[in-house]
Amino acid sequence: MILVLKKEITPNQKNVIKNMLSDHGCITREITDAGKNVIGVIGKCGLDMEDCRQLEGVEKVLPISTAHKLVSRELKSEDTIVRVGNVSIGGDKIAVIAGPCAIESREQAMTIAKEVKKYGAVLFRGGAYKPRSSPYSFQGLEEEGLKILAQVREEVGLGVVTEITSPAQADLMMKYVDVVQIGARNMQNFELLKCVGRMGKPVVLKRGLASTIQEWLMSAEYIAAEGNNNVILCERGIRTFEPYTRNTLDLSAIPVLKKLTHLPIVIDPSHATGIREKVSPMARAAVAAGADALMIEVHHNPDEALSDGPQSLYPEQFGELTRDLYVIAPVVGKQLDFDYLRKNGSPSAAPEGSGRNRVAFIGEYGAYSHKASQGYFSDEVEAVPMSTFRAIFKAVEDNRVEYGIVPLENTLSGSIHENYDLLQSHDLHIVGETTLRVKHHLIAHENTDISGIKRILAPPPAFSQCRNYLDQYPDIELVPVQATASAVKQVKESGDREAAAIGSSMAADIFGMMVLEEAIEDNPRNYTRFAIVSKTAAPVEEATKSCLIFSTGNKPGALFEVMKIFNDYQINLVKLESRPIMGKPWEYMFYIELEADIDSSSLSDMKAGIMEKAEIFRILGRY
C-alpha cells in the first residue's frame, strides 16, 4: 500500500509513522512523487489500510494492486531517471550506449570508444565476461577486459557498461565499471539479482529469451527490493517461431511498460535482429515508439570480431544512425544531443552556495522554455523562472545565473524579434541551441466543458499557432499573458471555471489541471528553436555552427557584397534576420547563422573580408 503524507507533516510525525511500520514488520520506501511525500509499504505487514489511515500526518492510503510493487507506476507516477555520472537515462534526452559485443584488446576498445563518442554515444558498452552458447567460443578477457574498460573511462571520458554473470564478480564490478548488465539468460537468476541490488550500481536488466513482461518486472522487483532503484529495463528481442531474424524485437513492450512501470527503457536492436542492415531501422522505430535509450553494437572491423560481428555497425553507419535519430527524436518530445557530455561535464562555476549551475527561463515551471531547458541540460541544472526575456539576459549578465534559454523562432509564428534585439544590446554569447516540438493543449479545471469557457489565456505566439482551433469559438475572449505556464497558473489560482489556458501537458500536471483538448496547434510541425546564452563563450575547438551580427554602410549593394563573400566560400547560411539599430532610424543590424566555424583557420580570409565590408562585426557564438 501507499501512504500519502500531508504537506504539513512534521519530521517527528514522520519518524513515528516509519517506526510503527517497522515494528509491525513492514518494509518501507520513502519517495517524492509529483511533489507529494509518499511512503511505499511492501512485504508482510501487521498493519492494515484502516490502521494506517488513523496515523497522524497521513493524508490518504492507497492500495498497490500489482505484484511488482516498487517498480510499479502505482507507487511512483513520475518517470525514474537513472544517473550514470553526468549522464541521465530517462527524461527528455535519448541516451545512446554503444560499443563492441566483447572487449578484445586495449587498441580495439579505444578505437571504437573514440568513434562512438564522436558520433553521440554517452556510454560505452563491452563484454568482459561472455556467456556463450558454445563452451568453445570466446568467453571474454575477464578481469583484463574490466581493466581496459576502466582505461576507456579514464582516457575517452565515457562511462562503461558490462555484463555480470556471477555474484563472485561483484567486487571487480564495483572496482572497474559504472553500470552492470544482467543478460537475458540470467534474468531469473535470483541470487544474481539480489547481488546487484545490494551493489547499488545502475543495472541494465535484459528481458529473458521467452519471458513475459510480468516476469521481467518481477525480476526488476528483486533488484529494487534490495534497495537499488537504479534499474533500466532492456528489451533485446524474444524468441519466436520467425527464423529471418535472430529474435523478434517486441516494440509493443515500450508503451506497455510506460503504463506499468516508472523505470526507463533501453532497446537493443543489435541482439534482437542479429543482422547489421536491420539494426538501424529498428533503432529508429524504437525511438519513435518512446524508448529512453538505445544500446548499439559497433565495431571498426566486424569481419574480424571475436563475437557478434555480423550484427555490429561500422562507425560510419553508427554516425548515420545518430543523425537520423537527431531528426526523429523531437517528433516524440525527446532529443538526441551530440554535445551532451561537454555540457554536463564541464559547466562554468555555479554561484557560491547554490550547489549547481542555474539556467533562467521565461514563465513558470511547466513552460515550454522550462521543458527545453530540461531537454538541453537534463535536470542537473537548476531551472530559474523569470518574468521577462530582458530579466533573463540581465540575470546572466549579472552572474546571478550561468545560462539563459530564450526562444528565437517558431515554425508557425516566425521569429521572436525581442530576443534578436536583446542579443544585439547585451554582451552575451550563444553557447548552444535546442529545438522543441510544441504541442499545445487547452487546459482548464476538472469537470469543465468547452461550452462553458469564456476566456482563454496564453501568450500571443500561442494564439497565432492555434488560430484554426480558436476560430471555431469566436465568442471566447483571448487574454494575452507572458508565457503558457503563467497562463495555467493564473487559471489555477483564480479558481475561475470559465477560464482556460493554452499550455503544455507538463504545466497541467504541475498545477493539477485537466487537459480539455489535446494538440490544438494548427500544424503538427510546430517547433520552437531556443538559444542558450552565457556570459562566457563555449569552449569548443572546432564548431559546426556560428552566429554573427553585423551592419553595413547605407549604400546600394552593401549587403550583397557581404553575401557574395559567403557564396564565394560555399558557406551555407541557415538564418538571416534584419533588425533596426537602436537610435539610428532606417539603419539595420543583420543577424546571421552559418554552418561553419567562423574562427577556423581555413576561413580566416573570409572573416577578414567580411570585417572589411562591415561597419560593425561581432561573433555572438560558436558551438
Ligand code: PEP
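Positions refer to the first chain, counted from 1. Since this is a predicted model, take the numbers as computed values, not measurements. For clarity, a rigid core is taken as the largest C-alpha set superposing within 1.5 Å between two forms. What changes on going to the form predicted in complex with the ligand:
- Once both forms are fitted on their core, the CA shift for S72 between the two forms remains under 2 Å.
- Y403 shows a C-alpha shift of 2 Å or greater between the two forms [criterion: core-superposed Cα displacement of 2 Å].
- Superposed on the core, the two forms barely differ at E50: its CA moves less than 2 Å between the two forms.
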Given for the second form:
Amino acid sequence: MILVLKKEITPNQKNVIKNMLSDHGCITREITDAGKNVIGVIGKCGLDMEDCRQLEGVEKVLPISTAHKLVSRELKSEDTIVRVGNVSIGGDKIAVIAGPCAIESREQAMTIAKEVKKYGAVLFRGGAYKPRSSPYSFQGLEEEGLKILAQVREEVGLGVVTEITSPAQADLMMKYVDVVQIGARNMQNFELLKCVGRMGKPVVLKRGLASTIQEWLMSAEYIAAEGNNNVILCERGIRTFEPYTRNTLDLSAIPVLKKLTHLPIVIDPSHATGIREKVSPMARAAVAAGADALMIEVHHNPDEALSDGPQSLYPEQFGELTRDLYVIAPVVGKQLDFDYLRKNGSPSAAPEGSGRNRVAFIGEYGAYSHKASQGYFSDEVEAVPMSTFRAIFKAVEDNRVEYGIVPLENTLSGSIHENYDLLQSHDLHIVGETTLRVKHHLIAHENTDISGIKRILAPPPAFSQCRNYLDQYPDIELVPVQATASAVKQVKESGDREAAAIGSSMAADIFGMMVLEEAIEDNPRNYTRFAIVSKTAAPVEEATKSCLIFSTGNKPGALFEVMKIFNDYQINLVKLESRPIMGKPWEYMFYIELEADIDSSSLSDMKAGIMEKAEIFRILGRY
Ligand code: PEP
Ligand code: MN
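We have the form predicted on its own; now please give the form predicted in complex with the ligand.
The next block holds the full complex; its first chain is the one shown before.
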C-alpha cells in the first residue's frame, strides 16, 4: 500500500509512522512523487490499510493492486530517470547506447567507441563475459575485456555498459564499468538479480527469451527490493513461431510498460531482428513508440566480428540512423542526446567544483523555452528564467550565465525577428540548436471538467494555434496573458476552478495542475527551433552546420552574386532571412544557415569569395 503523507507532517510524526511500520515487519520506501511525500509499504506486513489510515500525519492510504510494487506506476507516477555520469536515461531525452557485441581487443574497442561517439552515442556497450549458445563459441575476454572498457571510458569519454553473468564478477564490475547488464538468459537468475540490486550500479535488465511482461517486472522488483531503483528495462525480442528474424521485437511492450511502471525502457533492435538491414527501421519505430533509449550493435568490420557480426551496423549506417532519430524524436516530445559530449567539452563549461553552468531562457519555469533547454542540456546545467530576450543576451555577455537559449522560428508563426536583431547587435556565438514540438494542453485544477470552465488564459499566438478547439466553446472568455507558463501559474495561484490555461504538460507538472485536454493545437506540425548562444565559440573540429550574417549594399544583383557562390560549391542553404540595417534605409543584413563547415579547408575559396562580395561578414556560429 501507499501512504500519502500530509504536507504539514512533522519529522517526529514521520518517525513514529516509520517505526510503527518496521515494528510490524513492513518494508518501507520513502519517495517524493509529483510534489507529494509518500511511503510505499511492501512485503508481508502486520498492519492493514485501516490501521495506517489512523496514523497521525497520513492524508490517505492507497492500495497497490499489482504484484510488482516498487517498480509500479501506482507507487510512483513520475518517470524514473536513471543517471549514468551526466547521461540521463528516461525523461525527455533519448540516449543511444552503441558498441560491438563483444570486446575483442583494445584496438577494436577504441576504434568502434570513437566512431559511435562521433555519431551520437552517449554510452558504449561491449560484452566481456559472453553467454553463448555453444560452449565452443568465443566466450569473451573476461577481466581483460573489462579493463579495455575502463580504458574506453578514460580515453574516449563514454560511460560503459557490459553484461554480468555471475555474482562472482561483482567486484570486478564495480571496479571497471558504469552500467551492468543482465542478459536475456539470466532474467530469472534470482541470485544474480539480488546481487546487482546490492551493487547499486545502474542495471540494464533484458527481457527473457520467453518471458511475459509480468515476469520481467517481477525480476525488476527483485533488484528494486534490494534498494537499487536504477533499473532500465530492455526489450530485445522474444521467441515466437516466426523464424525470419532472430526474435520478434515486441514494440507493444513500450506503451504497456509506460502504463505499468515508472522505469525507463531501452530497445535493442539488434538482438531482436538479428539482421543488419532490419535494425534501423525498428530503431526508428521504437523511438516513435516512446522508447527512452536504444542499444545498437555496431562493428567497423562485422564480417570478422567474433560474435553477432550479421546484425552489427557499420559505423556510417549508425550515423545515418542517429540523424533520422534526431528528426523523429521531437515528434514524440523528446530530444536525441546528440551533441552531448561536445556540449560538455565546451570551453565555457564551468571548471569542476566551481558550481553549475547556467542557461538563461525566456518566461517562467514550465515555458516551452525551459522545456527546450532541458532537452538540450544535461541536468548539470541550471535553467534561469528571464523576462526579455534582450536580458538573455545581456546576461550571457556579462558572464552571468554561460548560455542563452532563444527561439528563432516557429513552423506556424514564422521567425522571431527580435532574436535575429539581437544576434546582429551582440557579439555572441551560436553553439548549437534544438527543435521542440509545441504541444498545447488545456490545463486546470484537479477534478474540474470543461463544462465548468468559464475562461481560458493564454498568450494570443496560443489562442490562434488552438482556434478549432476553442471555436467549440464560444461562451468561454479568452483572457490574453504574456506566456503559457504564466497562464498556468496564474490559474494555479488564483485557485479559480472556473479558469483554465493553455500550456505544456511540463508547466502542468511544475504547478501541480491537471491536463484537462491533450494536444488541442489545430496543426500538429507546430515546431519551434531554438539557438543556443554563448560567449565562446563551440570547440568543434568539423561542424555540420554554420550560421553567417552578411550585407551586400544596395546594388543590383548583389545578393544573387553571393548566392551563386553557394550554388557553385553545391552548398545546401537551410535558412535565409533578411533584416533591415538600422540607419540605412533599404539596406539589409542577411542571415544564412548552411549545411557545411564554413571554416573547413575545402571551402576556404568559397569563404574568400563571399567575403569579397559582402560589405559586412560575420560567422555567428559553427556547430
Ligand atoms: C548482448 O547484449 O550482447 C546479449 C547477449 O544480449 P541478449 O542477452 O539480449 O541475448
Ligand atoms: Mn550480441
